[in-house]
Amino acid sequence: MNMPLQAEGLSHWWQGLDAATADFIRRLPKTEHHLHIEGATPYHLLREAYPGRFPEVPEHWQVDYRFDSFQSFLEILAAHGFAWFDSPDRYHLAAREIFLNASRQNVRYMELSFDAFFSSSQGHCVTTIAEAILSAAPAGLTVKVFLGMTRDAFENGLEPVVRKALASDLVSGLDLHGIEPLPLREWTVDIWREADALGKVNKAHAGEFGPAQNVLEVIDRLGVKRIQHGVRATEDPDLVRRLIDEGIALDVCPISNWRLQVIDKPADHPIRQLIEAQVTCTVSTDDPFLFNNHLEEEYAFLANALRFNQSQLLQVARNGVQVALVPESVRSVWLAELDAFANA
């Protein structure tokens, strides 16, 4: 059984659209960059594992609802997601179900990652979670795992997790998780560096509940090239620029931003004034189960909430193809099917 895309949640953000944009997105070949496996539950199968536990529509799912606190929405998560993710196997079926839904919504490339603390506590080997989730990618499909891990990760024994992971070819990079208002400590610019030296591509989180500092800190310190969220930046012209001229990529989640009140309205999202200074802002969905969102539905909200026009929607779709891990001839493919899908 595929897990259903929530009637609900897109219904919201269609609202409005004409037929022909609306068309326009579901044919659009795509990409997605900033997804958390634990935070992509399918819930059917997590009401199938444990009847009568969870409710048929979590109270999160309605259209309105946001998140009070980040507090409350971890809580939530952790709820979830212990019940679910705990075993490889588990890991396997939520992929294979993400997946197939991505497929459907015309999704080419994927990167996602799992919570370094949330499997190992588990007592899950983490090369063997990274391989379960591989293995899940149906044809046609390119997937890349990261290694996510917060800010005070090696203060819960999590050092030889890491270790592994950047030993392991199933493990594309690293991933700072919140919880922003932590310090950035030493050991993370020091696992950071070593993962870039071995070759690793590394995110962080930063700009999201922070302000525009955490994202210039992350880029100082880390030396990332990819900063997931980013949104608080335009706080600074002088860090736009430097985005810019540095060809870092913002891996942006709107209805994320808006469940979570890091924008007071749906219109205020700074996504449009980043990629019309020409930042390199790709849309992701963060953690569908929690927002009850597709990435279908990301752009149906740039289009409905910001008022993209088609040629916007296909650089955003374009600016997915630019930063994916994948040799440059694939890329070349993708870029002219998109010049071709343009052009149609």
Second form
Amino acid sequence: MNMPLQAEGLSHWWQGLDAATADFIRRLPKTEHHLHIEGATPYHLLREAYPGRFPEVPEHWQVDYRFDSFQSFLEILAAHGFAWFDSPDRYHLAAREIFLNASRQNVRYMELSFDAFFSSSQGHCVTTIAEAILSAAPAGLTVKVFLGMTRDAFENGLEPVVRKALASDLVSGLDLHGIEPLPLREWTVDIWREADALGKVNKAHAGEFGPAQNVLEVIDRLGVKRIQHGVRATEDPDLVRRLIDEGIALDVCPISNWRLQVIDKPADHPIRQLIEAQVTCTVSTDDPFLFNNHLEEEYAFLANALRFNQSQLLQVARNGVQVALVPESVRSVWLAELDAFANA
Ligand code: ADE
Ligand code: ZN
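Can you now output the form predicted together with ligand ADE? The one shown was the form predicted on its own.
Every chain and every other molecule in the complex is listed next, the one we just looked at coming first.
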């Protein structure tokens, strides 16, 4: 049974949106670039696996629920994630749900990460997990897998795990995530540069809970051109200029930012300012089990709370295709399809 991650009827991001825009969002061919598999626990499967242990509707799915700290978010994520992801097979099952859910929303390309510490502390081999995820991709959906690493990952003895991942074609790159206020460690710089030299495409979370300076730091020290979140870049106009000039993309997650109190009000979200300045922003769900969101709702958020018109929504979809890790021949076809969609 393929249940949506989200309980039907709970989403309010659509409310008040005109029917033509809602239809446009649903039909728009989309891409997703920022999703943590541990934050996408298939809740109905988890409940079936452990009868009576988890409530029918988790508290954090409530319409107005906002996490009071990143720590409390991490605790909820871990309590469910550790219970579910106890075998490669369960990564495969979770990935299958995520991908089918994406396909239903006209998503044709997806990048997702799994955390190195989380998986290896449960005894899983890093390439087996990447394979378990990739082999769940249905026809019509291109999937790329990234290895997530927290800022203190090497202190947890992960070096051999990362090296194994880097030697494998199954892993497209690294993604630094977790507690942003932790300082960037020296080993991170070395390993990101090594991954770069091996042709990986690397990312880093920054400018979510930390200042614009953190975005600058991961660009300069890790050499990344893909920032996860990065919304606090707007605090530094010179940095915004650099993002534009150097083609650095922000994989933004508006509903995550609202639920984690990165922004006060939906209408405050800086993605409007960033898109108007022509920064390459994409949108994603981040942790859909935690935030009770779908990719379509991220677009509904843009249209509803930030008054994005159809051409701006289309620009976000185009940005996704521009940064997708696909051959140029595929990119041209997808861009042409978006043009045809716009002109239909
Ligand atoms: N890991 C999962 N979700 C995250 C987020 N929003 N920020 C940093 N690390 C994360
Ligand atoms: Zn994230």
